[in-house]
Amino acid sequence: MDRQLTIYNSLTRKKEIFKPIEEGHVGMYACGPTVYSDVHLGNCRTFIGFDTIFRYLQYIGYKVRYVRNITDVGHLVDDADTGEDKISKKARLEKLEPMEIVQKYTNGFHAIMSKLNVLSPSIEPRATQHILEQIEMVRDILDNGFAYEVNGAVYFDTQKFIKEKGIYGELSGRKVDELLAMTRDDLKNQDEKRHPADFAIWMKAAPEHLMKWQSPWSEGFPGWHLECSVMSTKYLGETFDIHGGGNDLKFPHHENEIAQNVGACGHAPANYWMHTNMLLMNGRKMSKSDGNTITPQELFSGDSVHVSKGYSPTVVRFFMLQSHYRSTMDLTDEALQAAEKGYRRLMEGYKTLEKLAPKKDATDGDVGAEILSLIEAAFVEMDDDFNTPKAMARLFELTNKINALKDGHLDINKVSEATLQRLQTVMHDFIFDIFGLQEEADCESNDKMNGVMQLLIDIRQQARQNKDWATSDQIRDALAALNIQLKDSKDGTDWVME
């Protein structure tokens, strides 16, 4: 590769040249959903995020092979050693069998990751069909010495693991002293354990648990993350470049896959740890305890009172660029109308430039020379560990001059042919390939769309005072019947489509 490219490792807590294993080719995992439910936004974020590394590692010249597993068994409520199962208590409510859990909630995530244009990964491996593979990866632990057997149940020996390798702790910070100074009084229900921060990669099921294997220690259940260590080796190989995921996976997620794949394979799994931060909203974390939360599909549609009217889903993905993954963000609505109105204005720059005649025998001058310098920025923006928000305030600047050439602000004579179509191009690159943008008349046609079914709503609450029932009963059947449902409250009426 031309391009020298910079990756933030989490684990070294800095930058660091990118070198893949295989010149040319790279091997990246990042942790996908357990699908008991509905995607939530902030793990839209981190999808996103992944996403575009991937689109631009492509884009720059690797090959890419990236593997995003589905959680659909061992991971438990509250992330804990026992309990029931995310998805058989999801199942168990909904009185479904465990796997039509996994297919509904698999189809709707596919759903929306299509809607905010996320590629597909290479691979999309399951926990279920890996289960053979982790029994034989506990096997291997228990065989290095790093695991112990109890009443059917093999737990990961974390003490054992910190005073002879001594790298517990490395990535997520954590100190190991304070893991060693924990007590028996810390394990609470789980008397089984040596010590409290051991962890089970295979647990017993209960006679009630819906998903369980026969295994040579019992019939149950591999830990959850086990999962990760098995599926990003198979596909990948024991040491594979880029491991990635969101800021609250470092612990104990990622620190138990570290510890496992050098138990089981004597050295850790990925050269680079890349991992996106948090997904705020009206600067407070989102909870659905005391309301501040929405789904991507209120966000699409508006059907929320975070939000005064429906974003499209490429508005979002633009919102969500505009930080840097390793940064917080901020979502609202004042932000969100910010992002439609940039994403306008870069696309109708786009359209611009299309129409932007070049002269045959213009010779570049200045103009042309800051196009260029500009271009070029773009891409080290990119270089440097994925900065999206810098390069596509680079493209505003080339915005700009496109905007200044069209008003014969800027002299078009100044800017060579070659250096026309070379701006062309960077520009659909960049907003279709990389950033991975979507043309769409949408956002006009939403606004247009909630000033008609204003002027609805205020008809037919003009009716409603007058008392014609008719007139109002018709408007709201019409709607209907375009599968637009009204919503009186005491607040008003707001309108979502179906």
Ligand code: AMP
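Residue numbers count along the first chain shown, from 1. Throughout, rigid core stands for the largest set of C-alpha atoms superposing within 1.5 Å between the two forms. Here the structure is a predicted model, which is why all the values come from computation and not from measurement. First, how it differs from the form predicted together with adenosine monophosphate.
Superposed on the core, the two forms differ at Gln474: its CA moves 2 Å or more between these two forms.
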Second form
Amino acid sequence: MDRQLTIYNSLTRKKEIFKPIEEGHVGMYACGPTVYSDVHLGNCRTFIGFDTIFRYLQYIGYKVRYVRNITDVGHLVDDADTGEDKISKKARLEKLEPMEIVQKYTNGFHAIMSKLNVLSPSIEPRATQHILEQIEMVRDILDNGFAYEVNGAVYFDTQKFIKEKGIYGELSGRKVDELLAMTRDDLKNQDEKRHPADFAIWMKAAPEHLMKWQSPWSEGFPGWHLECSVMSTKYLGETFDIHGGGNDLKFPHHENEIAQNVGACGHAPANYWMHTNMLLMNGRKMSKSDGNTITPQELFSGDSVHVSKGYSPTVVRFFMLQSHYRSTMDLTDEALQAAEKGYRRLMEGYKTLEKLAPKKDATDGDVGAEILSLIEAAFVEMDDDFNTPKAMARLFELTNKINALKDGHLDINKVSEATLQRLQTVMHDFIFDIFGLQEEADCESNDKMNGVMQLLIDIRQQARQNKDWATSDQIRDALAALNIQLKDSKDGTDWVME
Ligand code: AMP
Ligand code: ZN
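Can you give me the structure for the form predicted together with adenosine monophosphate, which would complement the form predicted on its own we have just seen?
Every component of the complex follows; first up is the chain already shown.
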């Protein structure tokens, strides 16, 4: 690899030089959404953050296997080991099957990700598809003596783990110290646990529970933290390069993931832990309970008291890239308006650049040299823990140069043909490939294309229900002739353009 990357590792709380386990390859896991409600903008921030990291790693030449899961079981309402399963609860309220809830909100999540031009991960595993592997990991942890069974539930034994391994709490620090200071008197209604810091890795299901599986301990379901330990190990190996998520997941989720992996196979899952910071709105935490919230759809359409107008998905993405992933980000109408202006200035600069004609035989004078050093500076910013706002600032300095070359304030005779070409390539690559921005018109036509495809899928579905095979085949064949393949599965029909 030509470029040297530095990554802030939440585990050591330091920037470290990135050394992949296997030269030229990166294994990366990011915790995906729990699909019991519409994806919110905070989630979008985190997924855009990891998408940009995924894009940059690939751009600089790594072969990346990026795993982003779908949580469809085990995440309880209060995040600890009490309360109803979030998906079961929604299924009960909406009078739907849990898997209908999962499908509905997974589809919605994918639709928003595609609007924001977030690439599909390499693998998107679901927790319910890995129940067997989760049962195996519970067994391994029990066999190694780091868990105990009580009445059909299995709990991770944090006290024994700390005594023997001495590492619990490294990622989240103080929070765990507070927890460890608690005594049995603090257990309240969780008195099956030996210590309040212990957490469930297998839970016994109540008779009315909708999602449950047979296991050696009880008919039940896995604890929320277990799925990520299992799916990351299955697809990336026992130790892989990068594990990420929003920083609200450091504790208990990621802390417990580390404990489970060490408990099961003796070593930690990831070498580098990366955490995105939270999205705020008007200076406060975005929260449904006090109305300080806006959905991605409302932001795109402008249908909300919090914004004066709608903002295209690509402007929203641009806005998010203007903060470093480790800083909090405050969503306000003024900041979005400024982002829209900035985005349009950048795109206009790019169009101007495409039209700049090189001067034959020109050699690089001071202008050419400055352009080359700004280009290198933009990459250096990205190499420094993926600093998108600073890299963006370099692109704006380049945009100033482009405009000055066009207006004649800078001399195009001092820019060689090779440098101009490199500038064109780099601006294109940064805007479209690394930052994942799009033309606003493309956003609209993507929307229209998605709408038309959904209509065709619905008509074909109706034809199939009416046993009108001629119409259903006609739709499939006509789309195939346009290199659009329909993919039927038990969960519905998807389409891909080949
Ligand atoms: P969840 O569906 O709640 O499990 O969240 C999915 C991902 O979004 C996780 O990585 C969370 O850490 C992240 N996330 C949740 N809320 C926010 C927020 N307000 N800002 C940034 N990321 C968030
Ligand atoms: Zn996770």
